[in-house]
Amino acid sequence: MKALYDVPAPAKLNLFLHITGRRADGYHLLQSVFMLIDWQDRLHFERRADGLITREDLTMPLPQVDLTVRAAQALQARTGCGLGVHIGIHKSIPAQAGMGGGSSDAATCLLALNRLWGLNLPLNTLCQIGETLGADVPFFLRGHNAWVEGIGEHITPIDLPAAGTLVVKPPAGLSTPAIFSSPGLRRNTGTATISGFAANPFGFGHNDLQPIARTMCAEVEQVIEWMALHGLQGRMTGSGSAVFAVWPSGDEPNALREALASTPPGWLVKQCSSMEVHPLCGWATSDK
């Protein structure tokens, strides 16, 4: 095999995020829910013979050393493969989203090139190789629908129901670090249960960061605000800045045409789908 091309690398929507603690070290303990949606990244991979790491921008230019390179780079460093590649990435998530679209670009990269390398590594260790670059980078690895606590780590696939949803990324960006720095972000809300959040899946907790992102980014607040005006109930996912509604699949909202043909110009929007699991799910072996 000397090259994989159109190789997938969804986002993903934090259904809800919780702020239950912070460590001594500084970490934020949390509680989410992960869903994989079909806004999707493509990445080319060409296996080269002189173990030289080179980027190809297909889209938007990103930085020199992005998180692909980080994990081709970590995956030589870990195993001592004398191979390289030459990626491609047709990049289509945004960026200051919230929707993990760098952690999965990396994902897709690790679990192609563990097969264009011909090494073979179970799912795990790629796992681990994972955590180095990313806290969101072993839940795209692993695959499915999860829940999520500690500071990223704990990751519980779950079933979730088939979804619609509606994504508004405006063209400002927000400084995860900075809203996770700020003296008015929420540190303290109560446990959640994964029982009680399976009794009403789309409805379920708020996103604890959101307060402090309409302050810091007054788009969020206007996607937020449009939103409603249309009927549909906006939640920032992730750090944002991007905004979603969710619906189960089947019964899209009777507002949403209209929604879709008065959208304010430069922001990004776009009708997803959920995805029961990620397309590469299956790529490694679990470890017995």
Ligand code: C5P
Second form
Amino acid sequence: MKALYDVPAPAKLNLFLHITGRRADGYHLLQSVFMLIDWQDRLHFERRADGLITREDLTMPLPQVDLTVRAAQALQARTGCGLGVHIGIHKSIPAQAGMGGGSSDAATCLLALNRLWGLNLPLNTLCQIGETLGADVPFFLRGHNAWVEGIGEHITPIDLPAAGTLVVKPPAGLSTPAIFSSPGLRRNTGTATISGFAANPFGFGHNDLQPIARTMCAEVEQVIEWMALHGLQGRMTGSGSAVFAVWPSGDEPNALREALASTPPGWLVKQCSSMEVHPLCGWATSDK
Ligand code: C5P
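Form predicted alone done, so how does the form predicted in complex with cytidine-5'-monophosphate (C5P) look?
Everything in the complex follows now, all chains and molecules, and the chain you saw is the first one.
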């Protein structure tokens, strides 16, 4: 195999996100449900015999050493593989949105290069590498909607009811470390249970990062208010700045069409569906 084209990298939404504590190293203990949605980046991989890792941005420009390049470097370092790759990124998921776009690209890169370089590493090894790149990478590698705990590394697959969503990303982005390090962040939310969540999956809990984000970024506040004006309950995903409303699939709110017709200029607005599994689920073996 010399190349893999059009390999998908879906985004995620956090249906809720509770901060339950903080570790000595500053990382936060959390509880969250991660749901995959069909807002996807597309990546292309062409094998290089010279060992070099190069990248081409097919839509928006990315930092020179982004998470896909770092993922490829980490895979080379771990395996001693002498092959390289040229990566093309067709970016669609907005950055600084709390939608996991960078982490998802990194996960797709690890899964694709595992094939393209003939490494055949098991999923657990890819997750160990992924964890060093970002807290959300193992979730995308495992490929199931999930109940997530710890700092993001304890992942329990769960079945979610199919969902429709409206996702709105205002132009301003939010920095994850800045929000997590805010002195005003509530870090003592009580422990939740999967059964408690399952009783009300689209209304359960809250996002502890949202009150901080609302004060740091007026646009988050504006999106939540705009949704409320249209009868939609907006909630931020991850550390923002994207905000979403969610409903059971087929149960579209009446106000949706009207809301879509009156979107403020500059906002990215997309109606999405949940995904039952990641399109690359099964690409790495999980039994070794
Ligand atoms: O791992 P990732 O790059 O996604 O995390 C970005 C930043 O978010 C970390 O450097 C840390 O400041 C914060 N974070 C945290 N607790 C987590 C996840 C992220 O404090 N569980």
